[in-house]
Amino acid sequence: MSQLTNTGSRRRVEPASSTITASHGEILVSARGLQKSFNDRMILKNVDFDMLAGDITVIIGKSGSGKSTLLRALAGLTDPDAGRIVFDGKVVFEDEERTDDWRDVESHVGMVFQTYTLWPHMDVLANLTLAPRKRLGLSAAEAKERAEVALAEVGMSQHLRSRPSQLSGGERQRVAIARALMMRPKLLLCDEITSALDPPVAAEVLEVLRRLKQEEGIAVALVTHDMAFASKAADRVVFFHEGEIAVNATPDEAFNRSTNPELKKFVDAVRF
């Protein structure tokens, strides 16, 4: 477990051992004994979860069996029933409710989510500078210019007047992962964001999501039925299963040497 330590009325925390090997860096996500449940069902039961700084994790599985929840409580949309989330050497979620440090890393993680959730009488530029300033308090310079960079990131640049109505399937995906990079995260969470979208542009957003791992050091976690994208570009793949995690490992020891029935059944099911 991890040591606890008070430093005033901030409470921070060592990463906690964690029998995943380091590629890229230190810990940045530690999850421990979450469990979250709807209506008497429970969706998450006591998950232990770790990401390390600029990986990319895969998190696959059927659906309803807790991969999208795990996401959203990471990203303060749901707060679990019970356990610890440390981000980043900070405690902030304990005992069943958000920490003041929470507020403090919150920008640090971005969601993009399948439907873009763009606002349509918006352009790019305006969709992408709302929240940096009003929550960054950015001004309208300040925010362009931030704009700019974050669109040269994901090869849109040429869209910054755009509307969301003249874009594609993948354009409009390309602009709401721009838009999460606005408040510069240091971890992506992904949720099946290129389940709509044909093979050929699913493919190019997500090497926009590769390369931002490698030229950015972001760390990714990715909800995806895309098993030839998790075989290739992921550090880690995680496999829910029925609310837990049942197999977490590299993605060769996932798709060729598991011995997790579950597992290959379901792959079976979605083989690339």
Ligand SMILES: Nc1ncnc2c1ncn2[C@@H]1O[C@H](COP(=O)(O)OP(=O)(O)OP(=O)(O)O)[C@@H](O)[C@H]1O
Contents of the next structure:
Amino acid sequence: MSQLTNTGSRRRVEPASSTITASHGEILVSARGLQKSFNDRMILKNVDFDMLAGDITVIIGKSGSGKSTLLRALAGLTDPDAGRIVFDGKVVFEDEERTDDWRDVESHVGMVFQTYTLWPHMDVLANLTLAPRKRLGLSAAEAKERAEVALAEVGMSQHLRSRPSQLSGGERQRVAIARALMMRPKLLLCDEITSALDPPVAAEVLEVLRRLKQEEGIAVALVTHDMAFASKAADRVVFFHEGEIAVNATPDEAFNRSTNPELKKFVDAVRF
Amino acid sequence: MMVKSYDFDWNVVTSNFPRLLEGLGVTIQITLIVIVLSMILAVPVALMRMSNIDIVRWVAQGYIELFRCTPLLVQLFWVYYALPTLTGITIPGFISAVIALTANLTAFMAEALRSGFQAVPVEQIEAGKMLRLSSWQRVRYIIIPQALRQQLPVILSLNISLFKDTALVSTIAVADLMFTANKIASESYRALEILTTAALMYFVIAFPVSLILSRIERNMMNQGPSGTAGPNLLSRMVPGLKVKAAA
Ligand SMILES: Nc1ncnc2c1ncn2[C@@H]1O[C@H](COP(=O)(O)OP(=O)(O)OP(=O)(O)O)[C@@H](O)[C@H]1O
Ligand SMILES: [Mg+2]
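Could you present the same protein in the form predicted in complex with the named molecule, rather than the form predicted on its own shown above?
In what comes next, the whole complex appears, and the chain from above leads the way.
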């Protein structure tokens, strides 16, 4: 019966942004008691994590502390061993599995990776339009129109027909962001997307994220070592230490007033 | 050293050329059917070979090893002579040939595809997953095109080998080029002329493909793996190689 009343099949054709109701400042994602082990090593120990709609949350922490694992759990690429994830008021992960509501929500979560993940055998336009055409049922013309808007948003309009191999690292990451935007995400997960880039180029890419937040209200969870960006653009700074969230505060609190010794050590180490 | 004097009679070739061409037609027909079938069947086999489910992976692996580690001639005879004993159904030579050659080529093709599949960076596939492409869409649009491109030299050389190996089907009375040539040769006692012509006919088909193959290999050497700019590892380790290849 629930099959009939459920609008899930319609949403798969065109996930209307109306399915996400959290508005700016309300809780968009909330994770409770997340645990994850790899080979008997506990990577996420007991993570509680909240993100507000339209916020930029910067996640920092030492290598191996579990930052990527958290993002991947939120993205649906990794299933935690325990815990609960709520997205826009709907439980999307519980009892070690994704719930049916995850299917409605997942297309609102986008991810950009550290390595370049544009598909090298397709030009920029094809990279952007593949998923909207195949998953949202957009026509080629509609998808192209959307691609032009997305590329304009990241300042890459002139590269519609470029091949990924013809783009610089920063350009590739901006196109990767545009590709994620094609699915109209409410949450964009970015895992060290600038760590292969020179600082000025990295700054340009991160500036794109800030604009997306301001203009589109997209929430961004960003793993980065860029403390300048964190203190300037983040709404929240989350410090991971050994699989736990040791600090979750505003940038000012985190960088200037935190008494957490590990965070201090970390910030000093990264700063120079 | 003495060379036996021999009076060439090329008339026997001209008069029998239409028959030889007909044989070549059968050879090409078998080759094309087998290539198409193998390319299609190799995809699921390669995916099974990479499955997380042990049984599925073992079945695929067992199949591949079975066909890689036994002679093609035995496989051909087995399908033609032994299989009917088992099933009670007699299979015509042509069909037997297609079955055996397809089963054989699929095993090799699946291994080529598998290494092509595995060369696609996992993040590229995860990016597809994050864009909510289904697993088949990820295979179809992200993995297969890149795997084919990367493995094109291997696939082409497998196809050249297959084309030549079809000559084996003459042993189960399929009227391919080899069978026809052999027959004409024994009828006319002109094995030298006829078999030389047959060899040339195989060569004329295979050689251009072989040339294309070397050209593709050279291009790949110069460009590196698809999409990434700059020389690949091999040409970086052997600097002279790139210069020579470009000449
Ligand atoms: N799929 C996996 N299988 C086994 N171990 C894994 C897997 N994914 C992550 N790990 C391990 O979990 C630990 C934490 O990894 P994670 O990638 O979350 O850390 P991180 O904070 O993102 O580190 P970095 O800053 O280096 O990216 C690492 O020691 C890693 O080796
Ligand atoms: Mg990481």
